[in-house]
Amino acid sequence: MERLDKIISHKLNITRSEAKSLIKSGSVSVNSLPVKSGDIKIGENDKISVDGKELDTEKFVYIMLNKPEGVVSASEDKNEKTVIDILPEEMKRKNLFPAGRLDKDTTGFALITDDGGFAHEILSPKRHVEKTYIAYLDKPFDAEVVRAFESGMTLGDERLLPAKLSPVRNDFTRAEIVISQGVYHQIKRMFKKFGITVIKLNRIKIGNLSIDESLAPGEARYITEKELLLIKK
């Protein structure tokens, strides 16, 4: 069971204090009865309505985190701070995990959920859900590197899927890369084949969903149902 204000905050993508104010205003009812306290516990069969409209109270959560440097993409770690550790307390719940990994020094869009089926769906090699990154490089890339990315290069014994590479605002030391795999240190290793070092790497998009630019490093918010569809596309 979960607190009513926590559920309202999640479903409406508002802060906990905003949810409490909404409840106190008399706009919220549970099982057709008005309530004015956010601390009541809600069970699986309870029906919540806001201004007469019933909320969809799915059991899974989906969180967008703007991952800062120095945090590992893991549910728990004995030595390092994890993406779960830095979530706001009101967002923490059992079984949360990052859907896909970002390197410790890579920043940007980290997707956190407790829905294993959804994570498998977007991470499956058969789905090829694209991830978009901005890389800051120690030297400019050229047309040869672009062709290599687009044709699908080889890393070790593995043949990669084609990737998209383009300059950011015509600056060839800043690159936008779109990949549909999750090979270990993939982007850094791809550039390294051409003697180029990635100084900084930031993920800005998963599927067709871009990171919320209002989120400062370390901040998080819930992903809406419409936004989930953008990821799957």
Contents of the next structure:
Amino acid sequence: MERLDKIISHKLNITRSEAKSLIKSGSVSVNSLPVKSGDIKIGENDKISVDGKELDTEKFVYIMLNKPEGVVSASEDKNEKTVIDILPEEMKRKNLFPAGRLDKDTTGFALITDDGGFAHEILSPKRHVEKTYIAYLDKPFDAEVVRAFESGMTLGDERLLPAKLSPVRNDFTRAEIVISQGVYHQIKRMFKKFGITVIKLNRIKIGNLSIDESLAPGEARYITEKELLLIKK
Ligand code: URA
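Could you output the structure for the form predicted in complex with ligand URA, given that the previous block was the form predicted alone?
Full complex below, order starting with the chain above.
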């Protein structure tokens, strides 16, 4: 439940006192009934109108997409298909964008939202939200590579945060990598420093939330409130 004047000021991008005046002026109705006071509490199913026009009071959305190869992590692109283009029509809405970029050929967990604050929180290196990937490599890595990843290596002139690297089922051509920042082509460039090429890269987890394995490549579903907490933890 949230105060009417707060919602109005947020949605119309006006100050709280402007919202109060607007309500006083009789322009605002809730569930088709005119209201005059900004302190009434609005619930999820209440419909607010301003001058007869209904406000979109829907909350932010958070979508888990199993990104297939060949689509770009952008909201719009003149030449390429984007992660937004491939969402089911009923999920599309204004202002959706991918929170973080996966390369065109990287697959797996793409998080799509219209909540800029949330995206900032999970992307900021300061927040240390870990992203976990599985990489398929052209040759095995060794302990030297593990140590370099763990000690925070340098890419270009950027010093990276420590990253975790381990083999998958003792296969050193298959790596699980955990990073908590998103530098351009980061994982591919980290391996390249050791002459290792990443053949395939798949993101499996953001924070403590793993991708839903029932999602086929290209499929998406909403992230629940409980799951959102797992991301930020
Ligand atoms: N690191 C990469 O090299 N590519 C990605 O898509 C994500 C992390």
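Under this definition, the rigid core comprises the largest set of C-alpha atoms superposing within 1.5 Å between the forms. Positions refer to the first chain, counted from 1. Everything numeric in this text was worked out from a predicted model, so none of it was measured.
Remark: with the core as the superposition reference, the CA shift of Arg221 between these two forms stays below 2 Å.
Core-superposed comparison between these two forms: the Cα of Asp212 travels less than 2 Å.
With a cut-off of 2 Å and the rigid core superposed, Gly26 has a Cα displacement that reaches or exceeds the cut-off between these two forms.
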